[in-house]
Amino acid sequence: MDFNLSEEQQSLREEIIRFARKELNEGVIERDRAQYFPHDLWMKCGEMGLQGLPVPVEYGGSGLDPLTTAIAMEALGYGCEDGGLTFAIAAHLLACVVPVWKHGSEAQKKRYLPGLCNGGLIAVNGITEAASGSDVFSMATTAMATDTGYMLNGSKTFSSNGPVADLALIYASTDAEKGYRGGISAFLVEKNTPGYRSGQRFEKMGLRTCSIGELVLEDVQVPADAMLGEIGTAAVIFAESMAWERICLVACHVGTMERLLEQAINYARTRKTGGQPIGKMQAISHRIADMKIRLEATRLLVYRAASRLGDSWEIDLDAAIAKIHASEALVKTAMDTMQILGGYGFMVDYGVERVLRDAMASTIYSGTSEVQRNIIGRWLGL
């Protein structure tokens, strides 16, 4: 299977570099310390249209395949230094937009999708729960038939984006006989229904500029036409989206990947000790291939998987695959880095440390690395 750029993709990939460097990192180490959403570069990504990558023309996107969206955000997370806001774009793109795009109905669509697509509007997947975790179909949040639609009450915690969203895509219970299978409806709420509000924000180790919080829902009365798909679907809706995510947000950490490899090449080129360079030392130069290995073969994954969405069956085996080798890889090949790069490795100014920071939540975010291996196990027939 022949992986070569094409020149329209080569192109693409250069544009996002040399924007994201040029745009998205000045600041960040003060960013990252506040703690701080910056909107006015959401707003810069949403004029290149990177919140709309796949969606399709018509709506707003960018219309791109979904191998071509996958390189796209490879080439943010090389050029960009800021892994929160990359979090943000992914967590909005892949968890909120592509279920509005794919299963929304045409209002929905012509109404949200522009917005979500140029950056005006920011979107908060709403599916996790205090009680429930990885077990995200376990939800105590409800949403009851009325006269005029429906009535969604309950609350969601670690919501990327959740304080500073415009829309959620909710989550809820509509017959909990059913269960996840015919049981979970999705529904979209604005940011300025009655009953819906944005409630603890938390403070976290790592993507520290990407706004993670509660999302509380108090006899939130919604319409009909609120409601995502049909009735019962929304098991079908969450898992796409997971494949969508688990493929292309761990597309980022190749782009990361690359990055770090590059900085430990010419940190070991230039620090000498003993008279020569620390490269041409065995424990340096073996690490640095193993960074090098673990590149290649998470691109080939991601890339394999990303050619494959919406046309195989065995996607969400892909996806898993996918997934936990790029989270565990990027989680090593940021350990490495600091590690060659020693007391400097430990430092703010280099970058490092924030990377290795925003990796470890890698292995949790998608699904943790446990639920994958368990994704995977039941495809062996496990």
The other form holds:
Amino acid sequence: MDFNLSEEQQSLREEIIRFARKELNEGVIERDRAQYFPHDLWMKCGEMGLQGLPVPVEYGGSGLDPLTTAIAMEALGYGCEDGGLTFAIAAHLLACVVPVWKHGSEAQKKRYLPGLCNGGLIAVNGITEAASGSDVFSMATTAMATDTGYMLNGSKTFSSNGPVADLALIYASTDAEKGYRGGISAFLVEKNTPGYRSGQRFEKMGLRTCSIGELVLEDVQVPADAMLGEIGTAAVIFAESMAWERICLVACHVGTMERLLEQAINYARTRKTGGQPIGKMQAISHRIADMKIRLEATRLLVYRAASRLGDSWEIDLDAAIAKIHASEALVKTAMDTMQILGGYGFMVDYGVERVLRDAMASTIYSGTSEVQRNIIGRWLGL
Amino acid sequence: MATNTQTIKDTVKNYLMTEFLPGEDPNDLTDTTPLVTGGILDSISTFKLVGFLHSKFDVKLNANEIANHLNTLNDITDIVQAKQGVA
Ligand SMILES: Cc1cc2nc3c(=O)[nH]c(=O)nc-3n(C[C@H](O)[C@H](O)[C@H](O)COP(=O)(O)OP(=O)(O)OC[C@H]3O[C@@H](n4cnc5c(N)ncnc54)[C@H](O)[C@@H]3O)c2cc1C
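So the form predicted alone is up there; where is the form predicted in complex with the partner chain?
Every component of the complex follows; first up is the chain already shown.
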């Protein structure tokens, strides 16, 4: 496996970093404080093609392979200091756009993908419910067949982009007895559909520039052609989207960790105590060495998993390993950076506390660390 | 290359016994034992089985086939054969 970046990958990486630094970072502290979702920046990201990286060009995407998609996401995580915006883009792309691209009818792809790719449409993935998170397929939301299509009832929670979304990918039970095996279906619900609304918007510890909230579905009548894929196949659609998310979303963490590493090195080389830079002290240099090891190991895991996305029969295992390692490495790296920066790390202006707050969610969303360990254990025959 | 019915069944049964039913009596796993509705395969192990079928028989199952055609050894054998063009 050769993970040296090609010339095209290198220039894409540089282009995204340049773009992010120039366009996305100003005002991030205020946005974070106000929990403000920057729609204007979302549109700029759309112009850059970030919301449609792997989608074929004919539907408005950039047609990148999964590894190059991960490299682009890594570049975004590196250049963009607004972790909430990065997360909003990743959730939209990987849990919503990818399923529409992979499982949509031709009509659905033509209707939604161009807008989803260029920023014109924002999507939310609604699967988690108040009483079913890790046990996600025990959902209570139902879709009953009617003469003209389906009637959806229920509610979803923790839905990223929910309060600002134009299109919702809703998972609902079409056969409670069958459960995940043939009993869950997916529907594309447009925001103006009667009975559909965004419910409570949550105040959060981190990722504050990404709007997260509840989705409420009360007698929402959708036509039969709002179903994504075939009836009863949504557990598979969801699993595939989670493989993408667990690999390409955490690619952003690789970039963020690299940014933190550089910040820690710069600080350790210039901050002096007792007349010498703190980086000369083994306690600090070893901590930074561990950050470097963690970064490189995570990058390899993510690249390897991304290079196998779409081909490998073990992708769920690869994705679980990459996800758990990257998210836990991000949390540890953020804490290490804060420790190295001392009191300054704790102050808002330095940005590290925000990364740490954002990072804390990474071991929960896209399946908790415990769930990833369950998956790995099962793959090992346990 | 197409694989015959008994070979598919034996291979899959052997896999299921080794992976998901270690120490159990193979005679209890018949051609019609419900795997999913009987609780032998949950969502994680179903995807693992799908991966195994891909690697062993070179068949890629779509979402509908995964959801609806893996409940018994007979179902699995039928879908593998159908995908290999021997139905
Ligand atoms: C920032 C953020 C964004 C999110 N975005 C979305 C979104 O866009 N769409 C969406 O649908 N959902 C979203 N979620 C929801 C997320 O997927 C769930 O929070 C997550 O799956 C965990 O579910 P839960 O919160 O109900 O916790 P629970 O499932 O109740 O788990 C509570 C604790 O028990 C542990 N636990 C549960 N079951 C097991 C088990 N079998 N073995 C071992 N430990 C177990 C968990 O690991 C956890 O520590 C988001 C969550 C967050 C934090």
